[in-house]
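Next up: a single chain in structure tokens, the form predicted alone.
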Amino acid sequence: MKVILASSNDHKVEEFQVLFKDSLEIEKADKIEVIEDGTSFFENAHLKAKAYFEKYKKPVLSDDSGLCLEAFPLILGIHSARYKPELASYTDKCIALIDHYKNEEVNNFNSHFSCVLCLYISEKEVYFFEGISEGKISQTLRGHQGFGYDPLFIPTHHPEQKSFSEDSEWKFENGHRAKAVQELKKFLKEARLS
């Protein structure tokens, strides 16, 4: 099955294009401004989907995903691209967030990614799919592949502790966006739609 990837960034693009290599036919799209005003990743990954759906008359595939703190459950989430928007890069927004722990001296480090695949099929056959990576805040930067929260981020299942920036493969393989995605193909396969 041929969709519409619900972004324009190239790398984004290219990765769904390898993680969906067997099943789907991943289209790259001009970029739309979509106004992701929900509650939830899976509000907004199907407001991604609609607005691209209802452009392109053709299904599409859409993502949220985030970095959601048990400490300080409104500082990132939904909103985790928007934290600190004053500041000019990841590393900047990192940084500020070790220090944001340390100023109200918290200790419960206690975190989790998720990300949500929403496969918008017609306006009758939406499906969504969720990945989880628990882990913990580290306080300090470790690692310099990935991106974004990633040198913070250490996943409770990596055989060394390792965070997502220092073992950018493993995250490729087994993070959040690895689980959705084995939850669509398993979906796909069962419903013989790939």
The other form holds:
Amino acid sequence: MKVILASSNDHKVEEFQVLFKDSLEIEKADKIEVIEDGTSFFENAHLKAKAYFEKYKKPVLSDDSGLCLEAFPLILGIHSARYKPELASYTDKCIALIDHYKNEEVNNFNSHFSCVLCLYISEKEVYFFEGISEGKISQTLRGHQGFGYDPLFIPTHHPEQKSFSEDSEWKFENGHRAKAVQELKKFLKEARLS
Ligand code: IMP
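Next up, the form predicted in complex with inosinic acid, please; the one we just looked at was the form predicted alone.
Let's see the whole complex now, leading with the same chain.
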């Protein structure tokens, strides 16, 4: 099946093309400004998919993701992309987060990444798939691979307790996005859509 990716981010287009190479044909589309004012990753993924479907009238794949902090549920989460907009780089945003834990004297570093995919085939056929990575927030920046908050995140199940940024290959195969993709692939196979 051919789907339009509801994102103009070239990294995402390439990443999803690789992840779905045997099951979905991913097409790039022109950017549409979508106001992501949902209250969950599901609602925001749905808002993006619906907007692209209404414009292109073709099946759409969208995603919404973020890092959720157990000690500070109101920062990051669905607002992960909008944390400290005055800081230009993710390195600075990661350092600001480490400082936040220190300043608040909080020792609960439990966190998880979530990725929700929305497959919008038609108005009556809308499907969601979620992948979660459990882990802890590191109190130093670790590694140089990946993007966003990867240098701060130590996944629980990594055999050597490396951060996502220290082992992006492991993340690519076992991370939250990979898990959501596996769920969607399973669905495509069962529904004979791939
Ligand atoms: P969006 O899904 O494109 O809206 O991105 C949400 C935000 O979460 C961005 O700020 C990303 O940097 C962050 N984020 C989402 N997934 C990851 C990830 O796998 N690693 C690091 N940061 C991520």
